[in-house]
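What follows is one chain in structure tokens, specifically the form predicted alone.
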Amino acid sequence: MNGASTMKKFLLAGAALAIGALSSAAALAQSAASQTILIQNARLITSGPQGVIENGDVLLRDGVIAGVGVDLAAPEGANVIDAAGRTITAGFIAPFSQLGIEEISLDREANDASPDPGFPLSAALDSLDAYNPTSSVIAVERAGGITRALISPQAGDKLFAGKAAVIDLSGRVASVTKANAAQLAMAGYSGAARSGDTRMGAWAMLREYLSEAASYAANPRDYLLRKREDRFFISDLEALGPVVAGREPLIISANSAADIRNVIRLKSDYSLNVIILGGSEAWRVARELAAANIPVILDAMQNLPTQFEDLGSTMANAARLQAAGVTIAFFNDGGTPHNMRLLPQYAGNAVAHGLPYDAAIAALTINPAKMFGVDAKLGSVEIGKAGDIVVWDGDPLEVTTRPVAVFIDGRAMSMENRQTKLRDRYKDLSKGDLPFAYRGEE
């Protein structure tokens, strides 16, 4: 018996695939685990050098992406899936987000994304030390395609947040990607607030907290020797030295054209590796932005001012900053947990207001990848990288569109989650197995 005649074919999911003699999803699910899958005839989006393939097949190996082209040969003993024209992309990653460390937004039990007013450390904070990669909310976004994301502390009432990671949608223990991937700062009013509510307050704030930073990294000794004050903690310095050194982004919340050159100023006198989050103005500034070099992360259905600060928003921001050489990714809500699957009909609104179809993809995959130092890893479709897929029933960018199948590291995850299980729970409302409130008068 040759090996093709050996191989299974696995169904991906719901009626939309159903082909052939195919197997359920769950069998893929469980079958898929640290084995050699083929998925063939898809329209794949690659994000990479390749661009679009029609036609196309994707090889995963032992969690990596082993190959992407057309008519490949299936290995002996895949698992091979005929996609039927569906599109895969890889898979999105979320470049800004509380998942995991806020269950519940107004339960402070189970929402640790900010300190209390009055807590003394500030960029000492960790994300990974409340991350639950148990979250229920985890599963919901990993079925809206969402497969990374990045988690960062909120701000309390000090000018730096913490530090963010970068971690995968598996949901499993060990689903941390990158440690201290990034750090979160307060510009803008959101700054002035924490600074005497003058954003002169906030930039000097920032500065001598970049300044003694500096001092410290360059000579740990000698800094703790002298005479300093109280007021800078010794953790939140030695939070901030890669971040001084260049190592690490400084993610800074900055929405105002004029807020933004501040940062553009703080770049070029400290060295640093700047990522603007928000940019409501950010258009009116694009070509200064493209020659800093500065990533802008933003909201790309902010067109109504909510502060003055943002009176010159448009839906034409990505549009304009893409069109400058400008990279861009998208955020929602400011960063709730709770929405992030919608990151792809941002896109969508993006590209229906002038952004290419192709920049709002990469805007999902791979320029968040590159802001955070992992696109060697994942962001894209090719020959090496993590097994990051997602199978869709349509155009990824259409409101309608849902996945039907989600990678990540080459293993097929669930679908499932806290939403399908009310929702296959409470569509019967007859007498029955309910809980008593639900179940009528007898």
Second form
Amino acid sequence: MNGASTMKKFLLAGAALAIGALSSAAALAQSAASQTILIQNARLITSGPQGVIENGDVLLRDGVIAGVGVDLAAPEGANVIDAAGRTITAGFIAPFSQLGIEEISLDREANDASPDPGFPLSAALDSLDAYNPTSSVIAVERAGGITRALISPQAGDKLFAGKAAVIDLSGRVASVTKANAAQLAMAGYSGAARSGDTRMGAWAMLREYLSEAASYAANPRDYLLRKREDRFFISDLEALGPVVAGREPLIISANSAADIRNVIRLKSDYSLNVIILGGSEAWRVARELAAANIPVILDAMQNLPTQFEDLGSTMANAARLQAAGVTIAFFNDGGTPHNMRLLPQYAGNAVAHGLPYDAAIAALTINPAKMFGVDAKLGSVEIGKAGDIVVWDGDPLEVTTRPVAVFIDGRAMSMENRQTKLRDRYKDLSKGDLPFAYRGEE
Amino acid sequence: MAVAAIAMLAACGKKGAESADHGTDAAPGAETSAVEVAAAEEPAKPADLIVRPPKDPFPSTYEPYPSKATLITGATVLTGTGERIENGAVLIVDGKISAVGPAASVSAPEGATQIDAKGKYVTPGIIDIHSHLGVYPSPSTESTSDGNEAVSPNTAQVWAEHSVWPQDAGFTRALAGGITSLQILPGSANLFGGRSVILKNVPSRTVQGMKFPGAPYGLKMACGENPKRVYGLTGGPSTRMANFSGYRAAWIEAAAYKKKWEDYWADAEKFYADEKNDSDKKGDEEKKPPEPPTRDLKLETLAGALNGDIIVNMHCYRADEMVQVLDMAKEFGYKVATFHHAVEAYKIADYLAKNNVCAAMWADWWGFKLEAYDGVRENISLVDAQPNSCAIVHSDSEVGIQRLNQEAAKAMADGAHIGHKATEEHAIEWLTSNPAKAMGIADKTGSLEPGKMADVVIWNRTPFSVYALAEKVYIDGALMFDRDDPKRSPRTDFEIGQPGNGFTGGAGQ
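The form predicted together with the partner chain is what I need now, so please give it after the form predicted alone.
And the full complex, kicking off with our chain again.
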């Protein structure tokens, strides 16, 4: 290691100190892209070919990972951070959420995630039209180690929800990683409930939409010559164009083994790129899913017969899917954004029920990156990838562990958010010279 | 944006139901009605002619299952009284805790089962003060949705136990998470949701077979958004001020009802005393005994809360509302035992401690509605940091109840990050002795002390870990769950024979 005197040394000895140091690091780094940071001596879980590196170093330069290894030399002018005793992972990726489009779930004025019943459009709805990068939820989740997320609309009373996008959690205006990253559709009981309360209706209508989208894509002019009452909304069909072309993933909400078999058939019939969302009984179809190359975004905590489609729910779902070769990731609470930060806890519980540790980390990093086609840039600590790095004060999957530093595109992120400010305002309740409303911005 | 109807009712966040319920102090059957007495062969004693509504008409039939004397040794024992014993021992005899101490100080009686728990942890059984298992069971269908009588803002007359479905698979999953006792509450759609019931987490054909013997009843009340949301378009309350006028009008009525009965009892006692004195006088104009008031189930529960028989559980998120509720309790002379959810408790942790009120909280749920917008991860820790505080970790969730230990672990870690270091032996009280105290059962369970019910969990490691699993769960000394023995793992009627269950099955599914 290089001991150049120009280096600015920051110690990660304690969480408070680290937060302070990194805030100043962030302040120093207004011209973020040009910043160079060397983080040293950490347990480095790369999610990549280098596996786990003890006493590893990561070099961030110009927003990307410029070095990964042991005893890396510090470039001139680099900020050097000693992370001895810490663990580093790639930033965690939430594979399904309403981050930035849902501030408060039950407040109509502060929730844009789904249209009211009767609203005509569905697949055409674009999460990015509602996306607010300064939503207070984003900074809260970021402080929990989440650096990127798929943001998706929720379905109203139609089968398709709309267009999902991959964003980063920097809070910047330019935080869209990938637009049109996926489309969401409802099958299983969620589909039936929107299709005359029968799965027959759901599958017939899903096929109808996909066929019409293919028909429109093949010959838009002929389609427009049809009588208006025979047409679907053009904007919905246009949105489904890349889906039926197999270019854009179609996330399908399905849980029972029978519904999942239908999804497998649908994928084959229409040559789709399909991802299962939910999948409580996916373990019963694990080999077929692996053979059909269908990944599953699953709720690791689903172990109850919540509906009749969930009778086979088990905490062993993740482990069994992984063992069969299925690519998995986790979501929770239907995508409600407020506790995306608990994804590591869910992965940890999957480990407690048999999922190999490395596979659990992959489910939080490289797997979701692969699902949405952003793995060339995201999902592992590898040279050339985006500088999304989280420094943890212990085992990242352990419930008592917290991030001490989060980097997105090579920039140190503030660990403050509305919650930390509220906490600081009220942590001492003794009466001051002024009301509490004057505290917290000093 | 569309908001699902069920979610809107979510009193608590997800499913939204709460109830409060409290058992009577009287032994089952201690009170008899005049009607029963009239049918008896023996001539009635005057005192028996006084009508007293039965306090326990659906008495517990729970009896502990057979247990063997069991000595657990070598574990780290967290007693639930703030103590930690390394290389400790817990001795269970006749379903009770018989001895707790360093391993060397406790010896096994002849024939006792000995369990080497070296490297493991032993804690009291976990207690969830806020559950809707049974009233919002799995499967969650229209047919099973029995947690909110959302037809009127005051349904103090309903009792959660009449909705509890004992075949809810959630009970078995909770057992695998170490839950040995739990309070089932009606939902929070209403200002007064009804009575709760406290259960032992033992499978049974009947609710009575699960009822915690001698546990008090509770009353479930709700603040804020839920009642005004549910009744805003159907006659109100549609505002928070109407929430309060609704509570207060009900308390006024309940106080009058209570007085009517007290007056009747005083008159009746006097009458029968007089009659006895005059019993051989013939020819006098016959005196009529005083007429008892007509029973009113709604007012009976509220009167029970006013006289302290029924414990008040108040669903409340916002700090300002909680403090107003405390003033209202003073106005009518009742006590709020616990604020449930209390997402803003950290803002008034000093008030809560001074008023001797518990706060039952999540570790990190927030943002699902505006009154939950100010949640902070340090809430539990900041409440706990006050002198004489009573912090409780609750679930309000069929998922969360399976891992209250993890919720406590998160709260502990977040507290430590701001300098409130809680030890494991202290933090375990948030989910054992503190809820027991708040539910009125602390004399029977909630800690590992000689004479208490042997509700005990053996964990494979510190419970304050994501990897922790309850290995063995004892209820009244009986081994009700053993992770290594499928025969010690209950399956509900609903799940048995279902695809998947046979292969995976059982409590830890």
